[in-house]
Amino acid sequence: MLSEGLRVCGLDAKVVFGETMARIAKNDPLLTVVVSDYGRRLNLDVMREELPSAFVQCGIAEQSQVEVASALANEGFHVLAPSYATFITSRVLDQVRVMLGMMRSPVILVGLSAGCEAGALGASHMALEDIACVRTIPGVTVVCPADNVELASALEELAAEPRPAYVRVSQYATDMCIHAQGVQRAFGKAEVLRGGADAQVAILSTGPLTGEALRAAEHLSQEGVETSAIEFAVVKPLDTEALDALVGKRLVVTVEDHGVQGGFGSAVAEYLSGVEGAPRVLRLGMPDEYLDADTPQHLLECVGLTAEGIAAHVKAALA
């Protein structure tokens, strides 16, 4: 899969992710997709003809799809469970509270749309706080792929060690392929993209929003203002030593297409917080409030998450 990224790259996410259920089925026959009305848009027919008994549909049930898929995951499958960000998210809380955080089920949520992506649909299809809302469930990793090869790499990882976890899948026009030549680090680690030790500030990106930040990274650097790219895949538990590698810095800037309050930038400040000498922590993010329906390009360019944004933003805080 990951000598193919270039093919992988230019694809919908959804596709990709049907793709892997599929690749992943032909050699474990644990593997399990349960799904709430969505999986008709997810690809599945492939993994459907290699495992028939793999596909479990609940209905416009979310709810009853984590329930689903915590009870087989306990009896030993290897267990999925896609649905819109924000429904298998917050509409699904006390559930993934209970079952993935309190009884430890190894489901996999899969967040699909997450950030604006669904911008056109209004502010109740947006999932602007799932991070949030996951990330304070004790023991469930929460992973933000940058791009389609980092997605199917972090799927195949979950799948063949599942554990309690949300994978969050947002795509914008706006993004890049960084991962054309695969993944080259360990699950869990930060990557940097971008600069070295001598980079006085530093933009920390998770998700889709990562090629815009690496942007960013180089505009600034070319107007001298030395600036290194680092993207965090797993936003919990977070990389902490690539954060302690951060004092010394004199800005670090958060980058993520979810809401300011409760997400990436909030771990890092947290962890920030405790940890001696820390940099200045400038948090991008979407505003606190409920946006109205547009296309995620433009949502993005008006609350400055593009590159030229993003580096205005550092450039602000800078001066």
Contents of the next structure:
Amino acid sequence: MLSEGLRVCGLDAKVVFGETMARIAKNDPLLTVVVSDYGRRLNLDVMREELPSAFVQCGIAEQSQVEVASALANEGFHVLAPSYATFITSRVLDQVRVMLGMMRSPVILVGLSAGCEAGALGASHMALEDIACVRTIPGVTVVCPADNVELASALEELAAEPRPAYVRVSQYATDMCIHAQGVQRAFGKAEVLRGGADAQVAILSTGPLTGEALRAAEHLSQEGVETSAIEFAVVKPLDTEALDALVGKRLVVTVEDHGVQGGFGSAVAEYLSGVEGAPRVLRLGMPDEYLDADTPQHLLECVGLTAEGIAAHVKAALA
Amino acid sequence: MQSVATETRTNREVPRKSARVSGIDLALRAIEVRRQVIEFARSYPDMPFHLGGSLSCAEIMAVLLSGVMHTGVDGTPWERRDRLVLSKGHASLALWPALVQAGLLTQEDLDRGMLGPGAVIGKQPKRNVAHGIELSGGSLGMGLGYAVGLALAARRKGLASRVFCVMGDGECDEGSVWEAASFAGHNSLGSLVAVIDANGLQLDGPTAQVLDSGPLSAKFAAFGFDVQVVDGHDVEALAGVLSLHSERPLAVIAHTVKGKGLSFAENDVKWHDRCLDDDGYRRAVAELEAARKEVLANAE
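Can I have the other form now, the form predicted together with its partner chain, not the form predicted on its own?
Up next: the whole complex, starting with the chain shown before.
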């Protein structure tokens, strides 16, 4: 299990997507992957061999992609619709509203190269508003896996029980393989990666910066600021029980590779604003501006979304 | 369910249902659709309804649901039924009576009104497959892509179901229409029929002035469709072209009159959406009754 987990974590997430589709296709003749000219990179050859009709090509036409995917899903197929994260969310937001929101079409949108992953291409290809867009649509599940093992697990879970969903995929060179031993907790539940009850500070994270958040919590604890790290792979519906348990903390910190407005941190802050005695929330994420093209690592370093940066933000907030 | 290769084609002969519903009957049903459109407006006198575009497609709706489509409640197995996607959701006032005529809705469904959680019908459709309502809302330009997906699903399941998508000519301003048309042509979705209610007007004025859609027939042909141009108020002609099918998707450009049947509303952009006052209601009832008598007189 461990070696398999490490192998999967070491792959490109797009390769893992294809491996997962191939595995599902062996047992599920209803599997369907609707693409918009982003199929070649998704390692779908084995799936297509197993189930030729599962592959639907729409061309560079994401509106059509969501409409076609929704109709297929409502006719009983188990449908995933992958594309660049920003194009499968903000570009087609009205289709997502009508088809996944109002009509509850059980389509699994998969947003690739989210966050800063496409940083070298610049702001047009970086998805920093996608969580904000999609989580405003009623009834759409939003998942941001921390690593490839969790990505595969989420895709299998959703394909087995399709529902309106958005799976956000981003990946960086310094990612930690959090789930090398497999995903143990139930889908939708927050996962405490570092305890515990006596921590003054809790760092909550979603997506691949979870490794940085965990390292930051370790640094801070070593320096005498006892800090816990909790991963929320599912941003919507939010595990509010896990948030209720944070009452009494000195500080709650949220970490994500998404804009600070409207994303995971906003969801946490929205919920805690209604909780009696809730702690202060420090939201860490991408700033409210479009940054110039740069390497993902440099972008994350510039805004302090590394373990050291997160720890520094926390210390400043506590000072 | 086992998947069916997308290459599979069935050369099917779908019998025209109008063999059972006569042209006279279809014409009377279209007038009844208009009559009910007026009654909806009468029931909510303070609510502006999209009367112009509902009245223009009365024949299209009546002919599709009573004359052409296999509805699933007419002896066709439900899974094998033809699907109707009303993309120009604003014209739902014409859809409801046509669904009643086809036996997919009841008068009781209409009597529940158009507002609130108990309503089955509304100013815009809400997906309810058991009643033949495939698509929610009237956000323009989404219906053809959805219909394409339905046609693809039928192909993969090996079903001979046809999928009809009713759109407006103004709606064809939307780029998503052409994304879907591209897909349909490229994939030779022969079970797909795009019906364009070409009434020549949209909210801001004549379609030719707002954004000239040019010859829609040439555009759809360029996207790989067979194209039929027809008088959208001629029920026999409509029934004829809507029953045609080949290996390619079909676009039926139905030339219609916005506000058809109400002399004071015809071809007048003000009636895109408007409240119907008492005087308008009385005139409309009288004009539709005269139209009904004319159809009956011509039948004799």
